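Take a look at this single chain in structure tokens; it is the form predicted on its own.
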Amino acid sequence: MKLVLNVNGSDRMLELEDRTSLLDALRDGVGLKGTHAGCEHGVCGTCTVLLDGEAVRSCLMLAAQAEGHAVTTIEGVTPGPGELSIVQDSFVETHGMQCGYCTPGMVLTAIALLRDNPAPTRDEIVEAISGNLCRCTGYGQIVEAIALAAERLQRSNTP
């Protein structure tokens, strides 16, 4: 089948089985590996993307389903080449990335959450969060860097 994905805001044309996840047509159709394959069965929140700005599993759609959706994925955040957006530099000034594996997920599930309630509260952002899995930090720093975020963006021009 063929089809046209709007990744990161780029129409991509691919070539793919219908059966083609969008985490796999994100990671070997448009060549993009910041979108991690964790459990693929939309539990752990590792593939997570933004589809027209709300956090999807990307294991669980078919690439098809995105077809005519703005999909965004890690590498669509930042601001520019060699950039860090707002939120991820908030993750590694506090740390809120161990190992990294799950980064991409809640990074795009803060994105998500920040767009519609920008002064989020500390239950909130662990109730956004819970359905992301993390095995190395607690939950902890990630809480703290989502809070950072907010306020930096709540002080800032940047939507």
Given for the second form:
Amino acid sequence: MKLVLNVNGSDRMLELEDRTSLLDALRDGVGLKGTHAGCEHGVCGTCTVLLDGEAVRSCLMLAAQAEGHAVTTIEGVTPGPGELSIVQDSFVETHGMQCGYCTPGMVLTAIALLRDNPAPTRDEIVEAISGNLCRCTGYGQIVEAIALAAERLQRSNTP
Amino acid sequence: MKPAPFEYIRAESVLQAQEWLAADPEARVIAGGQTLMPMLAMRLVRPTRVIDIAGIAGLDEIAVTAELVTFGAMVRQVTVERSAAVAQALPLLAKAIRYVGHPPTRRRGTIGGSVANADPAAEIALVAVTLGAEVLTTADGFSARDFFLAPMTTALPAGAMVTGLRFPRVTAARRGTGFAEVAMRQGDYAMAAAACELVLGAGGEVASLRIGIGGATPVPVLLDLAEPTREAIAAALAPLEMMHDPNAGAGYRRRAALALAMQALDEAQREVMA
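Following the display of the form predicted on its own, present the structure of the form predicted together with the partner chain.
Below is the entire complex, every chain and molecule, led by the chain shown above.
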């Protein structure tokens, strides 16, 4: 089928098999490999993207279901080439990753959380990332990264 | 690409979806897809056509009247979670919805999808059975107790689709609710869950006590209780068939169901006294 996906602010015309997930459409159709494929059946959360600003699992959607919605991937959250967003920067500073496989999903989940709840408690951060598996860090530094990002976003003048 | 090939089509009305379903017994409805997509990925289902009902006008509405709360099949779980009207009219559902999957799956997952797929661990189905909800379909309406037949199996006739879920509304001033569940990790499938609604009469007597069990049994069950005691709950659980898997045996699930029912009852009692 032919469809138009709005990804990181631009419309992309794609020709895909009907059964293509949003995840596969982003990686293989649009060519954005930052959205990682993990379990591909909704358990691990690494394929998380933003759909109209809210975190969803791209493996649990057909690409066709995303037509007419705004999709944001990890490539779409940076302010410019070579730069990092405040949330990404906080992950770097607290070393909120080891292998990095879960990181795009964690960052996008954190962005969605902080948009709704600019000053989350530790418990709220833990609940928000409860659907994202990390097998390296033990989550401590990831929680720290999101708390640091919340603090910085509250003090920053840019969104 | 993990699913077997199928054709994706968008229905513009319930009538159109119904016609497509009637014409092809291998067609499946997709609402939020949070249950269907994993099943497609694991090829547990291989539909010929997947009918998207997200674009059907009016299926995503919540209607609250003095006596009823009606959810369209496409109402997203996150909408229920964020609804002040639901928190006020159906506090038990508002509590249970936070146990449904994770925030990103609740963003996509729907009321109708949860009911139609009939996963034994589904919290929405458990609350529906506990509160005596009616499952609305393009065929007949079904009481939730009669709708769920076995894991992932419902009484929905071939060619029909679930269009909504309707709850009776309790307006008594003295009402308490409780919800408790145990899972391998937060948001994972419940190995056992309990939901409780306790309503007191004007004189403080028990006007209505409902305790439902899910996750442990093949379908959610409303316990037949004469009194709100541990003994009565244990006696009501004794004859029920419990599921078992390598993580949780039938004996464990029966004990967990009892402990969770007591927790839910305790929460409801404390709430009604407050």
